[in-house]
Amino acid sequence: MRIAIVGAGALGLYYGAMLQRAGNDVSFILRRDYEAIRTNGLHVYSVDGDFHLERVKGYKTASEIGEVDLVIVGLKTFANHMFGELISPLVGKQTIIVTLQNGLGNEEALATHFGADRIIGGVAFLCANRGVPGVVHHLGEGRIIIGEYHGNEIGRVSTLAGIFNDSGIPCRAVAELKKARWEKLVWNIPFNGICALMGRTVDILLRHQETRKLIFDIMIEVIDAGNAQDVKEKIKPQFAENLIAFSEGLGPYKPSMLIDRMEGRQLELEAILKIPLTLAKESGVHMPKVEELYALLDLSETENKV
């Protein structure tokens, strides 16, 4: 299968490397890592075993790649306005587009450009960071849940899940993607948000009893909002306790939004916080703690632009 990776950060590099190692024809659109990967290949340091891809197809533009069978989108959501430029040259009549981006609203944006029928949504539960150019560190997890954006058939997504699974990436096809998206927000909103706001890693937040309680309270707000979104199967409150227990094993982990803040990049506030807040309000659910977190992060973003 010919695959193009659009958004070659830690997520795109890791999943693309796994797919290439399994024998798929993978091309990456690269920026920072272009020279390093073209010269020395791609190094993956993983909890599941390190490996090195000596030859990697890295390009600066999508037009150099041409049409592919599958486009995997790992872009930061604040770059969604570049969908047309980055993805259009890759799309043929049968091309499928899978977004593994954070937050909400990405499938809708892609459907506007390329049509709903070719869009598949994915939720990636991955702990990974980029190292020096040409290096990605896989710290844990890696499973993916995928589902059709338009309709609830699972035939096509089941086939795609098989390709991921055959590449060593645990993947499950579901008929309803919405619940999985909100389940990831249960983790993303408190940990990404508070870590970025405070400049602290996950372990520090969990050791302090007040921030630990705040994380739990925010998780419950997100669960309530998610359950109000016409999902067939509700998210149980126990899910929050399970996520906190899982997060204790991450150690001094830096969520993506904390890394973005440390490196002076824009934060994914709209997809991870603003859109969920809007949908919660439309569903009659109030999330006061999430509102406060968003307000503080939005202020900090404004001040960083001054």
Contents of the next structure:
Number of protein chains: 2
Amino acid sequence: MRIAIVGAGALGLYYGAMLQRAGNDVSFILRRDYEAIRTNGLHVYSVDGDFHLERVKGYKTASEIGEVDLVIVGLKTFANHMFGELISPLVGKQTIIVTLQNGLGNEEALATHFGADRIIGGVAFLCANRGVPGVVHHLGEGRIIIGEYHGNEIGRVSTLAGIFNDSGIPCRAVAELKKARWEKLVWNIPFNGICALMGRTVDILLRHQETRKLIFDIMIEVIDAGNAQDVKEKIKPQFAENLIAFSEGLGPYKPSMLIDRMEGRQLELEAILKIPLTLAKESGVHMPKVEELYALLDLSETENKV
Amino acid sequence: MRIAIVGAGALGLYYGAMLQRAGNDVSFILRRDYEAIRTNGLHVYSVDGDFHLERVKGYKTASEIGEVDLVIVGLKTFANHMFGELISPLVGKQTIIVTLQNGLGNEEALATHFGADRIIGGVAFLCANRGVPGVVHHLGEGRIIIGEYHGNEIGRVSTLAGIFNDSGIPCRAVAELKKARWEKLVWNIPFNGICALMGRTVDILLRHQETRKLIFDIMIEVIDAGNAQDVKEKIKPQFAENLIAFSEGLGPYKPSMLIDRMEGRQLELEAILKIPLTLAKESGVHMPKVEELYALLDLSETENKV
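Previous: the form predicted on its own; requested now: the form predicted together with another copy of the chain:
Next comes the full complex, and the chain you just saw is listed first.
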């Protein structure tokens, strides 16, 4: 299968490497890692075993790649305005586009550009960071849940799930992705948000009783908002407690938004906080603590610090 | 009148200077400004006109001063555990102690040490910063509201108000101070809290729509909590809007908690946020946004930043 990875951060590099190792024909659009990968290939340091791909197809532009069967989008959501430029040359009649991006609004944006029919949504539960150029660290997890953006056909996503599973990426096809999206937000909103705002890792947040309580409160707000989104199966409040217990195991983990902040990148506030806030409000759910977190993060993006 | 100033930050220096200029016998307990004031006196740069006190009684300890008629406490609240050491030598049979400190819990702590009868509470609305040693900047405002801690006798506080007024410090004596304390918290909690947390001045917070909205929401929470404290006259919601309009005029003002943060001092979280949160809870009022602000500020006091 011809696959193109658009947005080759930690997520794109890791999943692309797994798919290539399993025999797929994978091309990456690269920026920071271009030289390193062209010269030395791609190193994956993984909790499941390290491996090295000696020859990796890395390109600077999509037009060098041309049409593919599958586009995997791992782009930072604040770069969604570049969808046209980065993806159009890859899209032929049969091309499927899967977004594994954070937060909400990505399928919609892709559908506007390329038509709803070819869009598949995905939610990735992956702990990975980039290392030096040419290196990606897989710290844990990795499973993906995918579902059609348009309608609830299960056939095509099941086939795609097979390709991921055959590559060692646990993948489940579902008829409705919405619940999984909101479940991921239940983690992403408090941990990405507070870690980035405060410049602290996951373990410090959890060690600190007041913040731990705040995380729990935010999780409950997000669960209530998610459950108001016309999902078939509700997220249970117990999910918050389980997620906090799970996060204990992450240690001094840096969520992607903290890394974005540390490396001077923009934060994914729109997809991870603002759109969920808007949807919650539209469905009559008030999320005061998420609202405050968003306001402070948004302020933190302005540079006028004393 | 023999007056001692305990806690000679911007507030203590300014009010002490005003009282001395009017002819009172004022002694200051000094730390940072000791050398400068002993050598060059005290310079007040004020919106109401600059002045210079050539000879100022500055001491390092209270025992050098001995008993006085009036102790004015301007200490940072996180130093309240030093009340015994800093104030005891100043207290004789007739000595009155007025606290002009921020937040809640100060009268109670003073009463525990020195008896409730001699304690007078005060709320100062003052915009002042310290300059280089020996210099205090009075940027605006300055009025004080005072009231008995114990009971609602108005006689003694009226006399004291007269002394302040005679010194050019607008002062009003009230039978109940609680409302004024909470009114000050309506400003202090959002502006001190957010400015310190985010390292931004008042004008930046107000320019930023999301934060402006957050400030308003927090103000309403504090007003509701204050009104639940068995105050005779309620604070009106309109007070929040007026306060925001007033704050527009402050420009790039740095609230005291932001200055504390910039100068590496502890933050007055207990007096300004934690005690109000506890009292609100006890009276059945939930302040979710204040709670979040407190959790984040409390976290910000831990040093483990990445």
